[in-house]
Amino acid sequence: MIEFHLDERSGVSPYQQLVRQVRQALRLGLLREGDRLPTVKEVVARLAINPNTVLKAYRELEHEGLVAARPGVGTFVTTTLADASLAAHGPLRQELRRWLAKARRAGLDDESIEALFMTTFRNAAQEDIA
């Protein structure tokens, strides 16, 4: 089951960091059809949050058509985003491990690495358009 995690730093609402955990984890293959969500009061209890919010990521997550709720029983997957490329990701990951490593011993903190990436990651999808 998913655990999630808030960062308030991010500036991104706290019911979109839900909905775009639950989209990785479709993503990344970690979540599968007929998997279980935790249930809004356990996700309330774990992050100290409103429960329309988690109530919100869920009715986002079912209009989009990845999961649908049971009332009484819970909010389950219904679909998954995960796609040839998965088979890829593990030799990657460690790939990205290697790096992020190279990158602590360069003495980057965690915000100076997720600075980094994403300002290559952004340069690098624009000189793909262009």
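All values derive from a computational prediction rather than experimental measurement. Residue numbers count along the first chain shown, from 1. Between two forms, the rigid core is defined as the largest C-alpha subset superposing within 1.5 Å. Compared with the form predicted in complex with the partner chain:
- After superposition on the rigid core, the Cα of E33 moves by less than 2 Å between the two forms.
- After superposition on the rigid core, displacement of the C-alpha of W99 between the two forms amounts to 2 Å or more.
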The other form holds:
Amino acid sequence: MIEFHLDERSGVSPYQQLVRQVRQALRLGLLREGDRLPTVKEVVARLAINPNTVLKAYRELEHEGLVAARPGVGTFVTTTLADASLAAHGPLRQELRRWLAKARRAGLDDESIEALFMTTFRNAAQEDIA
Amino acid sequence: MSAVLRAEGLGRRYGKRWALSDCTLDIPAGHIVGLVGPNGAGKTTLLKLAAGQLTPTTGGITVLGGSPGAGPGQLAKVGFVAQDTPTYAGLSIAEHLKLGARLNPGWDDALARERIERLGLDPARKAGKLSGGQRAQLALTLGLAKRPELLLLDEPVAALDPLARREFLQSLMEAAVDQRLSVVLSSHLVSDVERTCDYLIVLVDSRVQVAGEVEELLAAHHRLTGPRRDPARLPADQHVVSASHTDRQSTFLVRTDAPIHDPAWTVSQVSLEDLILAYLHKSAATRRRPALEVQR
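Structure of the form predicted in complex with the partner chain, please, following the form predicted alone?
Below is the whole assembly, all chains and molecules, this chain first.
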């Protein structure tokens, strides 16, 4: 079962954070078809957040076709996002590790690495759109 | 949609001072409402009027369709946890529950006992020997076990340390799901309100500054940044909540339901905290206008 957490300083709304965490867990294979998401009561009892925030996140996930609510039983994952791409994770991670080591040898600190990655990532994403 | 709380021109005066004036609200059921404002703004007065512990000087208020404090039926529907979560220091937890059972016709004894057990509290313990967090949990238990439809809480977590505060809010949110409660809680801790509330009321100087569903409020407020401009030259449908200027730049927080097309502005979203602070600041500015104009 997935356990949600909340970053108050991220600038991302709480409901969006919940949606992203489910999507990410699906991509990483931590959640698979048939898994049950925590109930609204379980989530609010853990995070002390508004119940409607959880309901909204679950509705959005349902709308995206990732989960389905079975009344009186719970909300279940209906798809697996990871299968095709998960196999590629290992080699990609290894390459990224090598790249990180290179960046450190070149004298970049954590913040510079993150900044370099994010700007490159965004530029590439924008070029894809254009 | 049924309203949990409806007020029309509601006011309450103590001697010459108005603690609450011209308050008009229409809060639908099923929300967790955050009542925010500085000390002395009228939050406690509004909650006591809703609980039937005070009577209005002007206007009217209905709670769950009835007049607050109208009789045992009405009192049973509304729970009230007063400021500093009062308990009887000399009575044990078990005695508090016994008292609750005797005073409340709809008392849910199983729920009360189960909550006390889950909190790991010894029923024989005197309330005076409990920590602040435990006392708050006891007061919450008493409020929940009467099985109200609406629970009013006056600054329930103000005196608690961060851990006890989080635990209290966890319990409250869980109960809101379990018992399908509507909740109105006053707080001056914006981060708690941001987390737990989906309806907001900002009260300053005895007046409601803004009230509405959090999501709608966030969608209707924008921060505009751009070349310096006189607020009077903004479109009529953009209500300026706050404005600040440097010699070249202006920053406005505006409320509008229409899209903003003016290319001169960089438009950004505001957080709930920014929104609340803008309204608090706005009313502070009207009080001290001369001083602020000099500062600009």
